[in-house]
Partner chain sequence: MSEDWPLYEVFVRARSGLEHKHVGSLHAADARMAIEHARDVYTRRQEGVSLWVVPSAQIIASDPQEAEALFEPARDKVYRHPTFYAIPDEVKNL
Amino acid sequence: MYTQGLDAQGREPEAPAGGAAAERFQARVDAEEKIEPKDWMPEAYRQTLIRQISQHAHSEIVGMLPEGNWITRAPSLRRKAVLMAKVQDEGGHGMYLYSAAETLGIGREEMVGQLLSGAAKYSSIFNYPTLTWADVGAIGWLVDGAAIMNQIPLCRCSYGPYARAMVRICKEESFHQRQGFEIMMTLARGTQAQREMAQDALNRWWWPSIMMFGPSDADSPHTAQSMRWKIKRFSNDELRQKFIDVTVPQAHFLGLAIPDAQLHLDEASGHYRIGAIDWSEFHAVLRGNGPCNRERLAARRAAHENGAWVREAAAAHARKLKERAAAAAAA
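Any chance of seeing just this one chain in the form predicted together with the partner chain?
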């Protein structure tokens, strides 16, 4: 899971330095060659990628929390097995991404430290609570759906390790979206109470999902540079529109109503047009004032601190084995 718009946070990347090396670099990018870890790259390209990939990784890790909340209460053994597999995948996605970021010269500890201190961002969608079982369905259908929309173009990102991690992630993500839609379908075809639960989940997750694509293009100052570097292939608004166009008919199929009175099909263009997005909410959540910001970080910090003794014990065990092997070799 991931949101566009993480590239819009943090410091403004410096203008890429000129010079022959920079020109050769841009020529390689223009020719669709992949940039690999040991290749020369502009410092701003490196920093942009470190920020984007690490925040993408953090999003996967924090993203385990809202869904993990429902594992013990999944309505059947099948649903529970599926949800555990999905949450485990999210953890795996975080691992692929951390290791891709590490190829750029940042350490794992430093990245984890940035998440736990609150210095790094993660996708603001995970600061919303999962109040009912239908939310697990809505997350898979909408949040993972939006993530897929954004992640598929990232498979062609100019930075090799990031692109390869994304290929792996996209292969696994499709199951996430389909299991979510299946949950929504089951509820939508169920009792009146189940239909209402599904509608309520859609009502709460629709706008946050739409906002996952990040600020509108007019407010995305980094988009042009990221596109020149072929980190980003489509603008936030282009991806948002694609998502709306594929998702509205799916809601119709479910017999659920999109919570937007102004939503309509523009016959001329064939696109669904939505009403105005409330960006003040997006910025409030980003600033740390969403419903669960503090709870999510507290959960990550607790997990990190409570796991410290395991990491220390494993390191001590490894050290002991190494010393024994050395002693045996010397004897």
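Okay, that's the form predicted together with the partner chain, but what's the structure of the form predicted on its own?
All you get below is the one chain by itself.
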């Protein structure tokens, strides 16, 4: 889902000072060549990718939690099956992304350890609770909609393994967004109580979704370098505006009101303009003070501990296979 805003987290390595190798590298990037794992790359480029891809993977894994607890409470068998498939997709996305990050020389155990210790960040959006069934719809419509806006440009990322992983992920996220919008449309066309539930979910998820794109460009000092390396193709504010321009008409179609009294269409530019974003909330959630920060990490730690026996069994099986192969080769 959830990458653009992650470039603001943590201290980014300094850009390379220059040199023939760096110049050749930049020339390849400028020519739209894909950089592959065994190719030479600046250390700052490698570290930037490790941080972004691993945090993207963490977000996919943690992102299973807000909706996963609604699988048993979904209102029909069809809804349960679709939601189960979606949550499974998110787990798969995390695995693709951990694999892509491993090509840069970092181990999966190290990345998972960073998540469980709290050293690594994940998208702040997953630290909000899912209070009603409508929240599942709002996440699909808004959160996954924002994710698609973020991630389609990543299919053209300069780093080959990341770009290729994003092709399948974006196809599945598109399904997730349509599933969420369909839930919201059903509620918006239902009873008065269902319409109110849909509006309440929109009220609570709109601003966190807007903040998913990360700080404004003026407060994102590393965006320029990431765009020069073609890791990013658009700035945070550009993507945020694209999302707003697409989503506001969808809300009008649903008959729901965007919770922003200052929202208006700028006739001159053709863009919708929004009110001021409460960045203090964004930073508070990133610091670990969101509604569900502790709950999310506790759930991931418990899952990791409960799965220890599976990892141990898999490792033992792999050792046995290796020993048998060695014995057969020696015979």
